[in-house]
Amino acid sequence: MQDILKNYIDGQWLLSPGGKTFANENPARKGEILNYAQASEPEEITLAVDAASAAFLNWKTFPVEERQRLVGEFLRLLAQAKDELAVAVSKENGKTLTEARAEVDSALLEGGYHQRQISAFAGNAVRNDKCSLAWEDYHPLGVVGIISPWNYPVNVMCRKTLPALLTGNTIVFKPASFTPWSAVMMARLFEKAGFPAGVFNCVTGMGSSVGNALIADSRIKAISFTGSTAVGKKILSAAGANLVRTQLELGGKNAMIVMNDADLDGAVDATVKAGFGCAGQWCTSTSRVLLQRDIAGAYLEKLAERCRAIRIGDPLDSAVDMGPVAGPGQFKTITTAIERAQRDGAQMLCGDAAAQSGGYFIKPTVFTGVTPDMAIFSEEIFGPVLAVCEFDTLPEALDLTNNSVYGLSSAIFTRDLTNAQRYIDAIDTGMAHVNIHSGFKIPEMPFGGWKESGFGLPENSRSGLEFFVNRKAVYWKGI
């Protein structure tokens, strides 16, 4: 019998009183149930917020050094659990074991950065002729809600949770329903690290039930969410009723521009990495490729060869390059988009559903002859599907790239310094890459999008901590 994953509330592991659970399916093996998670009710969110509210009164008084110590212990345990956690992520998410291990490494890198930078995190101090000194105090918000995505269940959760804890907040964490196993494993690490009861709470369930209850609770002071733009808009609207601070990292339709002076091999490498890594299921993946016309043929020949060489199968197999998409819903959405692109007149260079019938596999898929009026050009697919179109001049390419409701990430490949700077100045995205793939990031830089790709302060960088604090201006005149 498969394990039943419990909620973690106020330092206790609890079954849902309603007794309802949902199955956690292995996307590489249809019908294989890994375990069952609690299909929690809104009342359990209330219990978790009760616990987090009570714990906040004490947690906010902890010295920064003690919070750093506890986060450091969590990171040490996370490093120890890397291989076990990577297997769980790979089994329930579908990304390869190599990709899952890299995700844990990224969480450790970003978590270590936040743990260090909290020491220097303080407000500005100035002198003024009307007062002896003025400075800015930072104070934790209180109880914050963290709603994390299924595509990076470890990395994104840490990117949100650790800055919140370091700044003195308590947490109610609602993981994605596709990835409850890794979430519960992370909760165990927080428990083992020695965080006081109620500081970190984890409640699994559906967004329509426990997610909505979390947002609606008036005691929640902030919501940090990563997911679709459609859901993000609903969260923003609901949170506004209580003036709840929101941090939303949403959808994208990220483009890579390839100029005729580019290193084509480097550009193709970047396309394969960002377009088909994690089966194309990451927020900053490349989903549109814009080719200067005179190099399009050479680029596409190289890309098609690389796509055909990608080995698809069980993500736990070290010989496999790409696993399945995350489940039946993802599979249907992506294959429907592929079928529509064909009806709209785009030409399939390579791709379609993979031969393995035992899981939700989709081959790396590339469409050429894409025009801006096609759905595949503008709509987020969130899978291993690339839309390719051609252009003559850089201004034309920039217009095509910016012709999107999204503005998360982008990239250009060129050897021309002037063109690189023109791209940086003109691109309407929160992240811009020159001769590097659209998914690259470091924790010192803000992670967030423009337009319908994000709202509120971005994650990482200094803003990753600033989101979780209130500011107090203090004016002091000599006593």
Given for the second form:
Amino acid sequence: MQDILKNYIDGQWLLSPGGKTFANENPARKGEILNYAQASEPEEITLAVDAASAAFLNWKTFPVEERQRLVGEFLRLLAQAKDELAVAVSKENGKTLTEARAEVDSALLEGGYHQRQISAFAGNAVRNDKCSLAWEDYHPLGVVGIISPWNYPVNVMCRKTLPALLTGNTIVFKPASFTPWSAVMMARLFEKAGFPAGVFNCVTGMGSSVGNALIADSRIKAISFTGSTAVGKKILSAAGANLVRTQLELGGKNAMIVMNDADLDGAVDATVKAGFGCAGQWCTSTSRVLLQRDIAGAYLEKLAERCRAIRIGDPLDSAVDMGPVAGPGQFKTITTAIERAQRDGAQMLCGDAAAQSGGYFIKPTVFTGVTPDMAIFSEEIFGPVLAVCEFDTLPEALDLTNNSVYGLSSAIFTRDLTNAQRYIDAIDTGMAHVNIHSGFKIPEMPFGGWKESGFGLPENSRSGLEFFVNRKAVYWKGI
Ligand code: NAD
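Rather than the form predicted alone that you just supplied, could I have the structure of the form predicted in complex with nicotinamide-adenine-dinucleotide (NAD)?
Every component of the complex follows; first up is the chain already shown.
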């Protein structure tokens, strides 16, 4: 009998009164059920918001040092639970154990950054001759709704939750329905760390039911969401009705430009890492590769050789480089996009659905001869599939890169400083990389997209905390 994962509401572990659950399937072994999670009803969101509203009255008065101490305890427990959590992520999401451990490390790095940063988180102060001093005071918002995707279930959730808690907000968290196990494990860590009841609540279930209920509750003061652009737009319009602040981290179609003067081996390494890491299911994955014509042949030869060497299989096996995609829905979307690209006339250099039929495996797939009118050039696939185009000049490459509704991340490989500077000035993406793959990030830098890739203040950096506070301008005149 598999575990039944419960909701965590007001410090208690609860089954959904409706009695409905959903199965959490291992994508590497079709039909293997890892556990069952609560298919909660909107009423449980109401209960969680009740609890978070009551807890806010006390939590907002906690000294910042006490909030830091509790977040520090959570991070200590997270580090201790790293291996166990990595196994859960690997089993329910399909990324390799190494990738899952790296995800927990990234959550620890960012969490530690915010925990230290809050000590010096104060607004501007100015002197003025009409009042002796004026300054910005920061106040928590209240109850915050956090909705996360399945691709980085630990890292994305922590990147939102920890800054929200450090700034004095309380949380109702709705994880993605593909990854309830790691979510519930993290809820246990919040409980163990000693957060007061109601400060952190976790309700599992479908986006269309509990996700909708969360964004419709007028007591929610902000929504921090990561997921697809389509759902992000729905959230924005629902939040707009109540003037609720939103932070939306959305889809992407990230391009990497390789110039004739690039370090080709470095560029191929970066493509393999950002194109096929986590089976291409990171928001900042490289999914378009633009090659300057003279090096295209040499680059593709090296890339095809590297792709064929990628070992696919059970992500818990340390000899495996790439696990399955996250589930049947992802598998169908990706294989449909591959078929469409073939019909549209792109040439498959390597790839396709893998031979192992036991799980949702897809081989690293590379299409050449892609033109901007093909769906594979413009639509987010979110899988191990690369669209390759060739170009003659840098302005042409920049136009191709910016020819997208998305603007999340991008990269250029070149040894020429003028090329690099032109790229930085012209590129319409929230993250720009020179000689580094498109998925690279550090917590000190903003993490967010332009155009249809993001809305509201980015995560990480100073804005990661700023999103969760109200500002008050204080004017002070001594008597
Ligand atoms: P998704 O939009 O399908 O789901 C994201 C979350 O929203 C899930 O928890 C889901 O249950 C919930 N949801 C679905 N419908 C909802 C509704 N009507 N109301 C409220 N919540 C609802 O996305 P996904 O498939 O989980 O994740 C993949 C997508 O996420 C990709 O587009 C990827 O690019 C994007 N992503 C972006 C970033 C970023 O930082 N920009 C990071 C990771 C993933």
